[in-house]
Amino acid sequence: MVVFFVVIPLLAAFLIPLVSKMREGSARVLAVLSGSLLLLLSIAGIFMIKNGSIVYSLGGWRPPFGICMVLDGLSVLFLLVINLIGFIALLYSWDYIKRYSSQGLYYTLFCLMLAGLNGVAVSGDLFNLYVFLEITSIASYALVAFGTQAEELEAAFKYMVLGSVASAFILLAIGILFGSVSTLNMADIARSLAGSESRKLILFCLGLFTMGFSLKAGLVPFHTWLPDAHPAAPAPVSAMLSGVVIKVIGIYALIRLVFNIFIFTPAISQIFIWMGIISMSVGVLLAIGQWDFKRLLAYHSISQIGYVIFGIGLGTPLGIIGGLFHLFNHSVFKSLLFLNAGSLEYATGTRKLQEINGSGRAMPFTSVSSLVASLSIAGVPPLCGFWSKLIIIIAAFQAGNIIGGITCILVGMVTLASFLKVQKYAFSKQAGDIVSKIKEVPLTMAAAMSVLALFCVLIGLFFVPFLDQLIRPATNVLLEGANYVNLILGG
């Protein structure tokens, strides 16, 4: 079943250009159908690994000689993130994308992006991880430029150039590793490096991987492409970029390699911690002065991903739980906020908060869901963002990292101030001339936002079973990194 995570979206991407020429609207039906199947498979994956991780060998060739796909606690968590937000974004696109031409091309690229993301999550060897990473990246570049206006083309070009630099770092590291250990299977590389005395080579490769994946994740100081690319893309694509793409081809790939191939050392921990602290602080300070709604959200993506890498960088069980929990929560509330911004732009034709002025009464679904998402990202109880931030802060103080814990608290306060500004100008202020002529977005867009708002509430209320069923298995994969070799190679 593991291979279907890649086969289904690839098949949809192949069929959509054919069926879209036969009947108008069939492309979106096929895309949403494939998205729903992937979501169901992701939910089934939670139960499939109850009796242990699953290793699928393509063509019957056992690793390290053949290509393998791995379904464990960590990949299941990321598959759920990918396909939950992917399905919601496709549902939102049903009416939203009608304002663009070439809908068939849009859905083809979207399915290719899903295939690449799922492929990264289940890959058991570095070469295929790189191939799927590039599929994701190329589809993302095209989707950012989909509007073909000057802003979109400039942002996509900048994203492509810096993304290509990141890919070059990653490919160079893979090449050096392959030349050293003569294998691309991640478990086999881990086994070979365990007895290697080439510490300088290992550190050099780890440095290349860290720079490449940090650039993909938009961590400071590798973040310069992100504030342009996320606002320029169509709203569902912005939701995917911030909620999924930077996490999967950035954070997931980095922590999978660091914990399961290399050794998570105190030096690596300090690098992660300080990258997290700096990203948190710089991102939120740049966001507070923004008046373009989507650009404000883009800077908050940098800040919130800082929480994730900081929590994981602490290296303690509680810190990793908090980091992974916040990663999931961020995918939900930040995707929702980008959909809110897209709805406001869809209805008013502008992203400027000063020009929207009080759309709360005219757009109740957008207003209420935006309030829920804003309170979630600010860490207001009992919504989901509160619990993950609280866990990270407690973990920081338990680990003796007072500076990091205080930074998390202060950044949360500034984040709250930033989103109070959003609520004041976009929804609460006296209605202006633009707002007097608008109405709520179509039903599919409102439904997509409502579902994500409901998730923010339910995860906050029932976070304990959520942690037990989804976050702890993923945490164990990282904490028991050495067991990855035994899982794949059989001891």
The other form holds:
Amino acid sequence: MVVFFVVIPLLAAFLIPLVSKMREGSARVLAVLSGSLLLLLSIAGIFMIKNGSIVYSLGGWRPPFGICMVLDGLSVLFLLVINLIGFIALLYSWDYIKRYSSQGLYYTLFCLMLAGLNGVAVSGDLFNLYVFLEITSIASYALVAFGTQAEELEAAFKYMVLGSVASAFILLAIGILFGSVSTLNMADIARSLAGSESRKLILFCLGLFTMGFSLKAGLVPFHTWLPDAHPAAPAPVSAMLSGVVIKVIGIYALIRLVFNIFIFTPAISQIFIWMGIISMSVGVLLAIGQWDFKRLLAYHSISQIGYVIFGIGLGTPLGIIGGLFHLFNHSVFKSLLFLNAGSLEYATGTRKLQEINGSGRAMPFTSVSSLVASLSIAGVPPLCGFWSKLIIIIAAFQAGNIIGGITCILVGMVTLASFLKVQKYAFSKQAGDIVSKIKEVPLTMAAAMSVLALFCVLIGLFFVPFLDQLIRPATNVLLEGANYVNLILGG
Amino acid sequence: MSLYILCFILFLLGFYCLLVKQNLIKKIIGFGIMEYAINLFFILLGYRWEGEAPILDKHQVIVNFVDPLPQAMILTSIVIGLGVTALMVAIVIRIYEKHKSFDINEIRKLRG
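For comparison with the form predicted alone, would you give the structure of this protein in the form predicted in complex with the partner chain?
Now the full complex is given, and it begins with the chain already shown.
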């Protein structure tokens, strides 16, 4: 059952190049089909783990000898994020990607990326996690370069070099860890480390892991590739990169390792908190001056990821709930904003805010959904972004972290100012010359944006049941780190 | 121990080359050196002095085996490295077609 999360997209990625040779249009049908299957499967996953987490041993080899896949609260949350945004992005690609040649290759790479992301989320084996991480990374490097214009190639090369450095550090850390405990199963490593003495080696590993995964997540000292790579990709891919990829191969892998394998010490908590605060402030300050819509959004991603890692770094139950909730919300509204930017580019042919000039009348779906998303990211009350930011701020003050709490509030205000600028220039200003010629985007693109906007509102209104159903099980996995060993190795 | 340190120095050499060199091709070579240093490190982890090949036979007395697991992992890692290198070279060729240069100073447009 769990293995289908990886098998379905891999099978689709294999079949798409074959069938698209015969009929060009069949590629997208197959891709959307596999995307919807995955979405259904991950919704089913929420109910399957009600009676306890599921461990699947590949080939029947019991852990710790074989590779196992684990479906617990945290995995289910991330699977839902991946497959929800993945499905929406595939739906949006239906018409959007017609502008590029070789659609078959695009969908193949997209499905490979989905397979890698799902694999990272369910893997219970450290080397297996690395392999899936590399599948995701290679597919996303190629997708960033998909337009093959000078800028896109340069961004992709930059992304590739830094991404490969991160992968190399992660692999080195896995090697050192393997050398000291002689096992690769994550639960078994946790059990061995609990009784071991070589603290210095573990700290060195932890440093390498933190650096590698922060580079993948785009946290501030390692963020320079992100504002180039995310805008360069086609819009649905930007939505995936900003909404899902940096979270799964950065944040998810990091917190899974730190909470379930190593022990969450005050030192690590301080590192996370300060990385969070610095990312928040630097990201938003760099975002203010941007006039390229997608580039502005990419800088805001850095800032919002700062909130997530800050909340989780607090280490209190409320902080982790806030961090994970904000992670989910951010993936919804940031993907939506990137899709809006893609629609504007589709209709007007430019991403410069000054040139778009008041297209609100001509594009009702785009303007309304982008208004919802902008208010969400800025944290205006009934919408989803408000609640998660509020929880993080309350958690910060509760934990006695005054500097962090105040930074959260200030960054929220600057974010609001920055998005008011976007709304004013892109939608509500007096109509410019371009506007008379533009039309609303095709139906599938409008539908994809509307669904995400609906999610923003619904999660905001019904955030209590949402927290109970999804976020609390995930938080429990992190808080009761030692249970992970018992779950997989059986007491 | 000195072998591990030499291996780490090789890794740092590759890292230095990747970060400092201005030529895109040299950057790729630096990445290759880094990759190989890690592969070497894994193989060293599994190596036993005067160990035997890890093949289980009926009449064999098991005394000193080489650990086969790192070797299996390194096969995977080499394939991944091949994929990344191929993609890097492909992108660099396209960059060269656009700019007619491998020098990073002549290419740089984006500022992160």
